[in-house]
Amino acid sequence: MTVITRFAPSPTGKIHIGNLRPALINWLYARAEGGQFMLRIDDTDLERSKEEYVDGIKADLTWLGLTWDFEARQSTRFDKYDAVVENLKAEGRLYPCYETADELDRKRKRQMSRGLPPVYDRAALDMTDEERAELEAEGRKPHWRFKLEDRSVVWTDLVRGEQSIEASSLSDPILIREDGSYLYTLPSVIDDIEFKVSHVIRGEDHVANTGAQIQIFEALGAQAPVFAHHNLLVGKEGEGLSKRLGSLSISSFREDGIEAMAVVSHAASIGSSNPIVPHQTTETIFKEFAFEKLSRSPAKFDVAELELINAKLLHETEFSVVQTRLAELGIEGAEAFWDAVRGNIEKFEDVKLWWKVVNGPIDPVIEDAEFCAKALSVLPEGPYDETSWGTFTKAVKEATGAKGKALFQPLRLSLTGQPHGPELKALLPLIGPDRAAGRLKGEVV
């Protein structure tokens, strides 16, 4: 069997750490077995349903690296979901209801108050050709529920194991909205078929609807695919994220200077027996990744966690992954300058700072200038190299009699203009002998 998942959006909005979660699982286990990764967009809520969003969704996988094997949109496909819903009409495994969402919840609330279920109570089943006419004619059109047989379903699930769920006990779900419009599950399942999908791969909230949809494959004459329901994400103190996700969005991420691989890092090691540590490349992920990691605990996502990830990933990459990007800030040929700073940088963006550092100009900070003077007296002539900055410290501790952070400090701050950074060490070659000398003198060089 070839493995082919697929990762769902509806483009009504961005893609946030939230949804990103399944998409990465998702596409690690297609990668893992060799199979293939679908991006499906769920756009039959034409109302809500925006182009830009299509383009945002695209474009935040493309910067994961989160690639596709084909793709597919709902609302291109309502021929087909008017022919099966025709065919299950005929069956008498749809049929329709005339409840008005107001009548629904007086009902439910009814039953919570006697102790029972809030399962609808298929009175719609009892009406009459007449009743149903005369509720058309006062203006009222029907939802559609799907008729579940009254018996077990049973699956295993990959991250959850042996599962059972008792059809009684859910409501028949509605499949069609009063206006005509397709709910969620319906033309999924439609399209699960059709294009093969072997692994339903979601969030655990989804429990539920799987006892059920699993009923609407069988009516459709299909064998349900393989179902994984993982943890869900919550705050680090284990909040509910709803009320952050805008802030949360893949491409505010992006937009804060996060890097592609520190998100992906991040989101497939949360909530897994997998230890968060950066990575250089997708492939190492999906090499560990295998749902018995997966945890039954709630993921915890902390945006301070992501960014400690983030910097650890700049702190070990190597020059010739950056260097294109150094470029385009006007930054050639600097590997040198790249191998001094990285391990001091939080963000890229922060390398614009150091390269001003080493490059000028800067306002020095001199807090004592007599020290700073006796430092320039003993300066070392260049060129620079690594043994430099011993040399020269070396002789200005002989100079003034300073030593630990009453002597490196001044330095730090005339030479560079911040009270911490990269080592002197391999800062100082690249500042050269002029422009240290200008700096101890106090001039912005």
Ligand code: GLU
Contents of the next structure:
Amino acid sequence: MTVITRFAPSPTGKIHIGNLRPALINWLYARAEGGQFMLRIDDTDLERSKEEYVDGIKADLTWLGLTWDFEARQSTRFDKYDAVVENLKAEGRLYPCYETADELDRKRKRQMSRGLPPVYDRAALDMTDEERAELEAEGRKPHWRFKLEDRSVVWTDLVRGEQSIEASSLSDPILIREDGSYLYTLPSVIDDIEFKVSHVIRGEDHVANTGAQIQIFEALGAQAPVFAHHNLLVGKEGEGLSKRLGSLSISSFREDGIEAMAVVSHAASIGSSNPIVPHQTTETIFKEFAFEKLSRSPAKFDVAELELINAKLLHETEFSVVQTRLAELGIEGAEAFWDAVRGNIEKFEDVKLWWKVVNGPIDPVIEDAEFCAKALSVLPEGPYDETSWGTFTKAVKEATGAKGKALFQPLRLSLTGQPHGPELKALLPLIGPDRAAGRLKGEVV
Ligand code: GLU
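The form predicted alone done, now the form predicted together with this ligand:
Let us now look at the entire complex, which starts with that chain.
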């Protein structure tokens, strides 16, 4: 079987950390299996769907490296859906209902107060032609429900194992709204059939939909795809993420200077038994991916953890990987520089500070001018290499009697203007003898 997966976002908002996971898992699985990954834009809701969100979704996926093999847009496929609808109506599987939202709400409340599940009672099926005609004459428009067969629906879920849902525990799903617009349920099935989607991988909030959709696949004479429902994300205290999703968008991470591979590494391992560690490339992520490793319980998302992965990723990144990006910042041919500072940055942009520290001008911090003058008197001549710092500090220790923090901190403050930072053993050769001497004298160089 050729594996074909799809990511099917509705372009009514940005991709955030919650819906990135289905995108990533679908992509990973298709790539790991040598299959194809489809991007399907679920824009049947013409009012809420926006072109800017379509563009944003594509830009985010591209930035993350989640490239798709082909693409479809539901808004261009209404004639296909309409044709299927005509057949379903003719077969009596799609039936018109006239209840208003308020009426349905009252029904549900009554059922619940009697301890019954709030399942639609199919009252519309008992209506006579005259009753329907009367409502239509009043200007009422029907919505259309798919008639489920009263039997259990079973499937083997790649994450949740054997699943069984009694169709009688589900309301007949509404497929078409009063205004004639489609809910996602039917177009999704029609598209999954047409594009030969082999695996539907999505969040576990869709489990009940799967029960209904499997019956729709069958009603359309197709075999249902394999399903996998992954766990959902919650906040670090277990709270729902829905209200905060705006600030957890992929574009906001990008603007905050988080690396694409940090986002991918984190999203690929959160909620699974894989350790959350940075991956330099997706190759190693493919090797680790397995549905069985996904947990059944919600996964806690903490932005601090993502930032930590980002820093670790940068610490482990080789010069060749960032050479072009450094050059774009005007930092050319700077392998020794990158190796000196990468362990001390949290975001890539932090290199700008250290480039300035190395090349100046900076304001040296001189807390004890006498100490710095003594240090200057024993500053070795250049050129410097990785042994120079050791030679220098040994001489300063002899000249001043200072040791430990009292020795190193004033030297760091005057040579870099910063209280913390990369090892001076690596920085001193980059700063060089002239700037070092000037800074020990308090000069802005
Ligand atoms: N557009 C649907 C959603 O975003 C797709 C669900 C699915 O993967 O089937 O929830």
